[in-house]
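Take a look at this one chain, the form predicted on its own, written out in structure tokens.
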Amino acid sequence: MATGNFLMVGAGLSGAVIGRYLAEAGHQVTVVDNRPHVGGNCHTERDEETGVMVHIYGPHIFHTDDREVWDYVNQFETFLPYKNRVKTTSLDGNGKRQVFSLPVNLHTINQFFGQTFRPGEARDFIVNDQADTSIKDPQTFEEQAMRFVGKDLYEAFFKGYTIKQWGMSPSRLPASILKRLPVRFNYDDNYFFHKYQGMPENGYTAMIARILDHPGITVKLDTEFTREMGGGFDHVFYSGPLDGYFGYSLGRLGYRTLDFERFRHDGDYQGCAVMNYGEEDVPYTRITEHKHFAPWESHDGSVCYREFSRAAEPEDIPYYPIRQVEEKALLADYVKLAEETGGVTFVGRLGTYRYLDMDVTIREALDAARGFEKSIDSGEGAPAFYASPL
């Protein structure tokens, strides 16, 4: 097999996952990007002045129910356990502003309506009290809340929430971002409910400089990628906005965007990891205490993130991909452009214009250094995506 010489764009989970397989594979691997640190998104790094973990751009917790993408991890860094247990702010069914367990499960309910249910007595309670059976195939986000919780729960824990998080009414979001049913009828707190659940002891960025730790691979940081650095190398892995990659030559997709005021605290500021804000009135969607991110240290200072939502300007990081019919549409046309180039392979969040999880991240990467390895050895062309985004 010759040995080839790849470029990653982006020093984010797709780059290094997939260059580490291709370095191992016995090949040349240039890993360039635009800031300073690798880790992208997922960028940690410690408080000088309390020594608290912080997750630079937001908060990232680990949970998966691959095992191959949990093994992964773990050789480059020790996974301890961590559960997240989100709380809310909003008001009660007698208009008292209270803090609440989220997701919505049996001590949400009986706390929110003043009730001591068990589980069978809440279930019947909400599908036959609070839950608009009328209707039947819910289109929309506010038309799937409405059908299994009711309108009593869905305006206190996801009208105002969903509002100022994707910027426009619940009644025109699709119904698949909320995807499942949103009420636990026990008493289980944990937000996520995969099988392994954690947080990296020393943080991502420690990960994943041990994942692009590898004499085969070259890490070129405050490096701005040009399609002209891409004549160089045999093929490119590009991890950066599908749309910037064509200079944005058909218009740009949409994207929310997040701003975060961060403070400092003496002591403990909120008593957990996360505290969402469901009231409208409330600017921002949710306060993000950082050393509770790693229960198994001590700090007497903290770090803490206001987190306010908006629509995503040129200049501004994106993150979640708004994905609307108008964007759909324009999304369409580019990966008809991008299957039509050649010589670049699309992939991660931003270049297959998809919200993905850490560990959906991690296995598409695999799936694809695996795939173009293959293509390698048979002589057939690399594909532009090989995970679609539409």
Second form
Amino acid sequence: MATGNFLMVGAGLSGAVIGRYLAEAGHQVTVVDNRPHVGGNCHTERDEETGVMVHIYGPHIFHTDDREVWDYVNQFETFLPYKNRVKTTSLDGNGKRQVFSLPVNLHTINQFFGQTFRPGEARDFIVNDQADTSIKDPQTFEEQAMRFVGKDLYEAFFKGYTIKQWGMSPSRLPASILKRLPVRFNYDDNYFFHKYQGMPENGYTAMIARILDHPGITVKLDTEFTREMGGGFDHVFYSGPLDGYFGYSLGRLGYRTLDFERFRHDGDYQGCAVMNYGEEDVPYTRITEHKHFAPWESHDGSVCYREFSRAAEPEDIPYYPIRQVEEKALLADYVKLAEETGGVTFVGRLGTYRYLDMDVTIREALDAARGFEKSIDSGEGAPAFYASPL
Ligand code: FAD
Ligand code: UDP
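Right, the form predicted on its own is done; let's see the coordinates for the form predicted in complex with ligand FAD.
Next comes the full complex, and the chain you just saw is listed first.
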């Protein structure tokens, strides 16, 4: 098999995992990133004053059912046990502010309704007295919530938060967003239900730097990709924004961005890693306290982020793809353009305009790298996408 010279745009998980795979297969790989660090949005860095490991672009918790992906990350970094136990502050049924447990579980239900239900009783109560069972096939976020938890819990925990997070009524959002969250009729308050969950002992950047640490890989930071740059390589993998590759010539795909108000605190600010705020008139969605993401460490000081969500402007970091009907039509046009281009494969969260958790990003990166190797061996051209954005 001939060896090639390939360009990865982006030193996040997508670029690092594909780059590593191809370097191990004997190819030369150059990775460029316009940021001054590797790691993409997973980047972590210790706060100088407190020593706390800060998740610079928002908190990242690793969770997966994919054994190969779990084994993959564990090759490059020690993962220590971490369970995400999220709290939320909102109004109870009598308008009193309280702290509740998420995802909605038996504790939340009992506390909210002032009951001492056992699991079956809680289920009967939600199904018979709360849920709107006239909704047979929920399409929107709001219908999904009304169907499964009913109006009271929906309004306390989901409505205000979602309006703040997405900037629109939950009646305009797809049911799939809420389907990410379970409702439990027991006291299990683990936010995720995956088999493997943990946190990298020395942060994600250390892990991603190790993935990139291979003699076949050259990393160039503070380097903006230009399409002319691609001309010097046999193939380009692009993990930047799909519309950005084409100079936004057809218009911009909509994203939500986040503003983080970072502050220090002496001691323990909130006693947990993540505190959500369900009320619409609290302007932030949540406060995260980063030392609690590393429970094996001990720090006197603390670093917290207040998170505010808003529509991304051209100069903002694009975080959450909106994927409303308007965006989907534009997306289809960009996909067509990408498929006509040749010589470039679009990967990752921004390249395929989808919200991808880290484990899915790694899975797709491994699959893309393997697919690409096959296409080199067979002499066929590589496709624009190994995972379809549509
Ligand atoms: P990115 O990490 O975005 O990397 C792309 C890189 O390319 C960036 O460094 C960017 O600067 C660079 N780039 C872009 N354009 C150019 C250009 N023109 N020239 C040069 N460089 C360029 N996942 C989880 O599993 N658990 C979580 O708890 C979790 N929390 C999250 C919280 C937030 C707020 C967000 C936004 C995401 C979260 N994720 C989480 C998802 C996770 O961040 C992604 O799965 C992962 O970052 C995707 O990696 P990527 O390499 O595809 O993209
Ligand atoms: N959500 C909510 N209230 C909460 C937490 C989440 O309404 O306290 C909604 C919100 O719309 C969010 C979605 O559920 O976008 C998925 O939640 P998740 O925690 O998975 O959000 P993400 O990791 O995308 O920030």
